[in-house]
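Next up: a single chain in C-alpha cells, the form predicted on its own.
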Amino acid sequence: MNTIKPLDHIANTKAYVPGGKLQGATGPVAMLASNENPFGPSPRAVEAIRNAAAEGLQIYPDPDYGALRAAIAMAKGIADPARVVTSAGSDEIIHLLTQCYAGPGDEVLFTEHAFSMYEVSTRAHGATAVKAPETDMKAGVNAILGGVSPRTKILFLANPNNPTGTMLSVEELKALQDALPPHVLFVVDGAYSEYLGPEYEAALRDLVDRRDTTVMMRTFSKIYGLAAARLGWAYMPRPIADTFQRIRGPFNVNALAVAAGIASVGDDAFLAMSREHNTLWRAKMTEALNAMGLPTPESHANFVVPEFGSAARAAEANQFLKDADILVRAIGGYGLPTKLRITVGSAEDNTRVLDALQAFTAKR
C-alpha cells in the first residue's frame, strides 16, 4: 500500500478556485467572472507574439529578462531596472516572497476579504494565516495594525482589493507603512492600479522608495489583457530583489509572454482606452444596479459587487444568469455569500447582464 503522504500543511491547504467556464451554453457566453479586459490585449502585443513565434520557439528566453525589465522600468518611471523582477503571473511573486520570508512558526497577515492566493501560499509554506477584519468590505489601517505581532513576516494588501473593489487612499497607505515594524515585509498588490491612472501608479512606485521593507507587485492579466500569457512583475528594494532572483526558476517567463509584455507596457493609447471604457461602464453599472434595489458600493477596479440580501437569493441570481449564458463570480468562498462579483465587460455584455438582472429582480 502506498504510504507516501504530503506534509501536513500541504494536505491542509485548500486549492484556489478560479472563475471557470460556463458549461452547456446554448449561445455566445458573456464572460464576466474573471476581470478580463473585454478588448483583449494591445494589437502591438498580438503582433509581437506572432513575430516571436516565427523567430523560433526552440531557443530559451533570456534568463535575465533584461529587455522586459528595462521596458517596464521605462514605462513606469523606475530608475533601476535591477529592482524589477518578472514572473509567471503575479501568483508566482506571492509564492516566492512567501517562500523567501515566511515558514512554520511565522505569520502572514492580510485582510478579511483578501485575494485568496495569499492564504493558499501562506498555508502551502507552513506559515499561519492571520486575517484583519474589514468594515463594509474595506480594510482599515488600525485593524491591520491590530493583526501585527512579533511573528508577522509579511503583510499582503491588494489596493484596490479583489474581490471587493475597495481601497485605501495613498495617505492611508503611507500611514500604514510608517506604523509597521521593520520586521514586516509590506507587499502592495497593484493588480488593478492601472484602472486608477498614472498618478496612482506613480504613488505606489514611490511607496517602495519610501521604505526598504516595501514591495509593489503588478500583473499583465487585467488591463493589459494578457491573462493567458501569465506575466507579472514587481518593484522591490535591491536586497529583496536579489533574494527573489536567487530562487526563481531560470526561465520562469516564456518568450511569447516576454514579447507581449515589452510591446504592450508602453502602449499608452490602449491603456487609456481600456481605462476610459471601464470608468464609464463601471459607473453605469453601479447606478443601474442600485436603481434595481441591488446595493452596489463604489468600486475602484474593473468589476462591481452587488448585494442580493441573502445567500439563497445570490445563488438564485447566479443560476438565472447562467441560464442566460452569462457567467459572473460567486464569492461565497471569500466570506461574501450574499454578493456576486461582475466584471465590467464589453458594452454588449454589460447591457446583457443588466437586462438579465432587471428581469430577475422584476420576477422576484
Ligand SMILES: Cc1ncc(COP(=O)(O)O)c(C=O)c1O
Contents of the next structure:
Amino acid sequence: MNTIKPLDHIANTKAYVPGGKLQGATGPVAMLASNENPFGPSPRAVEAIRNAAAEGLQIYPDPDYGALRAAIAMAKGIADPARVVTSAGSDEIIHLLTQCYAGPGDEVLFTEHAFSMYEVSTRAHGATAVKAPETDMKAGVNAILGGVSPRTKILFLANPNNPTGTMLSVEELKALQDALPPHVLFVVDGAYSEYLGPEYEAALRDLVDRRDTTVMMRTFSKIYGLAAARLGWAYMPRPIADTFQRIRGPFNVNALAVAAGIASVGDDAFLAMSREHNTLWRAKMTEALNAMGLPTPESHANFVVPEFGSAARAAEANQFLKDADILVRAIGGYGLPTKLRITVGSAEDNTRVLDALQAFTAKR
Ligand SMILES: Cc1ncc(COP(=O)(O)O)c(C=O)c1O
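So that was the form predicted on its own. Now I'd like the form predicted in complex with the ligand, please.
Let us now look at the entire complex, which starts with that chain.
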C-alpha cells in the first residue's frame, strides 16, 4: 500500500455536480438540466468544425489564439485583443484566476447561491470561501461589501446568476465596483449576458474599462450552443491578462473549438433568434408555473426556478419528471432544496415539462 495523499485542501474539496444523464429513459429525453441552447450551435460553427477536422488534427493549434481573440474582440467591440484571453470553457477561467490570485490564508467572496465552481476552485487552491447572504435569491451591493475583508482577493459575481436567474442592475454593478477596495479582483461572470442583448453585453465590457481591477468572463456554452466544444473567454486589464497567459496551458483551447468560435461569435442573427425564443418561452413558463401554484420569480437567464413549498415536494416533482423522461436540475446543493431549476428548451420540451408539472400539481 502506498502513502500517497492529496493536499488537505484538495481532499476537502467537493466535486462539482453536473446535470448528468437520465438513466433508464424509455423515449426521447427532455434535457432541461444544464441551460444549453435547444437550437444547438450556429450552423456556421458546425461547418467550421467539419472543415477544421478535414484540414488536419495532427497540427497543434496556434498557441497565441490570435485569430480567435481578434474575432471575439471585433464581435464584442473590444479595442485591444491583447486584453482578451481564451480558455477550455469558462470554468478554466475561474480556476486560472483563482490560481493566480488566491491561496491559503486568502479569502474568495461570492454570494450565498452563487455558481458552485467558485467554491470548488476556491477550496482547490487552499483559499477560504466567504459567502455574502442573499435576500429572496437576490444578491445586494451592501451584503456583498459586508463580506469584504483585508484578506479578500477575488469577488466572483455571475450576473445574471446561476441558479437563481436574478441580477444586479448595471447601476448597482457600478456602485459595487466603486465601493470595492483596490485589493479585490472583481470578476463579473457574464455566462448568461447574451440573453439580455448587445446593450447589456456592452455595459459589462465597459465595466472592465472603468477600473483596472475588473474582469468579465464569458462562455460559448450557453446561447452559443457549444457546451461540448468547451470554449470560454474573458476581457481583462492588460497586467491581469499577461499573468493569466503565463500560467495557462500553451494549447488550452482545441482547434475545433477555435474554428467554431471564430465562425460563430459574430452570428448576430443566430443570437437574436435564440434570445427571442428564450424571452418568449421564459415568460410563458413563468406565467404557467405561477398559475399552477408554483411561485416562480422573474428570471433574466435561460432557466426558471419554481418553488415547491418543501424539499420533499420538490424531490417528488423531480422524480415525477424523471419518470416522464424529463431531466431538470435539483438545486439543494445550492441551498435551494425547495426549488427546481428548469432550462428554457425547445417549444416541444417546454410544453412537455409544463404539462407534466400541471399533472403533478393536479394530483393533489
Ligand atoms: C454562471 C456560470 N459561469 C460559468 C459556467 C461554466 O461554463 P463553461 O465552463 O461551460 O464555459 C456556467 C455553466 O453552467 C455558469 O452557469
